[in-house]
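Shown here is one chain on its own, the form predicted alone, set out as structure tokens.
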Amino acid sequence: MTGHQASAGAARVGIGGPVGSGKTSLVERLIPALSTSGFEVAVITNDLVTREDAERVARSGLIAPERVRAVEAGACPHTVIREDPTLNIVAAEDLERRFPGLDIVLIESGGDNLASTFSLDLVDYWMFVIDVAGGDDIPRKRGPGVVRADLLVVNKTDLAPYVGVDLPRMLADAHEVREGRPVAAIDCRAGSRIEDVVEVLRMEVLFR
């Protein structure tokens, strides 16, 4: 695990980002990729007042439904991942009790703005997902999610030619504002470069 050490059991990895950036799609890509690499996975999803994302993941056929938990924030999505992460901590602890061989719990935040961050009482490592369709100026806005995340994921790279985005510049700006912290450019829809995210998790969190 990283130096955060939020948990003594399974590694807890947060996945945040704006609405529509592809957080749930990334979760759905990571589940089989991590499982194929020999890691046992569970998932917690956060929504405002629904269980939609959890139900989507549970129905996907990618993971046993009992390994998926839903947390309803009932307020701003960042509340239960930052200000008071108790609901997510309880959900993670319950999953670890039920599945003692767990290696990693993916904790997906509800969609929020660029200021979303995770409490280090909740997660050992967290990534922030932005997408090309949101504009190539997102890294230059230097939101806390973009700058502080352990890993920045730039999704929907396939759309760059269609939305007038200079992808090389966007990635260069991302590397500059993050001052050396990792950036992964992926296309969740096609499953392109998901292995880059898995490799970062293997090296930074899972150590095998």
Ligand SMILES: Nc1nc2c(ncn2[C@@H]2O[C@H](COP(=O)(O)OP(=O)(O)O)[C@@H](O)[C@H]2O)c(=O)[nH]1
The other form holds:
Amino acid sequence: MTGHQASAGAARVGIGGPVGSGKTSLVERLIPALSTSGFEVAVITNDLVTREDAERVARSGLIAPERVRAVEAGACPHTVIREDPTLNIVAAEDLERRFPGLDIVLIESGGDNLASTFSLDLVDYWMFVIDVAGGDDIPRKRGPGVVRADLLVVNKTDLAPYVGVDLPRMLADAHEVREGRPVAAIDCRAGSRIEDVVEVLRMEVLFR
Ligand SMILES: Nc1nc2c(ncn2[C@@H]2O[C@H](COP(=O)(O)OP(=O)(O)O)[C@@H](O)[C@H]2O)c(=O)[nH]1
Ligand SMILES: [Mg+2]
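Swap state to the form predicted in complex with the named molecule from the form predicted alone:
Below: every chain and molecule of the assembly, starting with the one above.
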């Protein structure tokens, strides 16, 4: 937790990470997991020039479509979550106004790389999602997302044997570069260990 409170209403939680690491898949897993725990959820997605992810989540049947908003990031995905997050702040405020009981807004960043971080004017907390298939050297590269995110999520643990990744080693490296900040290893495909992410959100965000 950053100690910073971006919003007086719902907790705003950023989800960053490279294209294909499983950010939308995590959103799709978190919606039912958080709802079952009694939390009211809304989602904002950021795509470059489409509304692809928002449409996918809205159509998923997991959440009422009016609780899903799309922000089109244009050419540069960093701008709308870091330099000038106005579009995302407006979308979050709009959702909070429309749904007064909202507990949490999940904000998925657009396609980006290892350098993306969230503005603390936008989010109260942010996680960074990398995946096992991206290679076990990713933590050692010490990208700002990997190092500084409030929670590092290592997804696709199911793929480790197929891509020759030493998962325990990858996690040990992740813990080392993060100097005590939390790391969760999950498999969004099977839905395993999603509860670890929910537990961190409960402790760090929702019950503060
Ligand atoms: N094997 C495996 N595939 C996954 C997992 N999580 C996501 N995927 C797949 O990875 C691809 C990219 O996922 P997506 O959530 O769209 O990534 P995003 O670009 O970060 O939002 C999709 O084909 C997912 O089905 C996982 O834990 N294991
Ligand atoms: Mg996505």
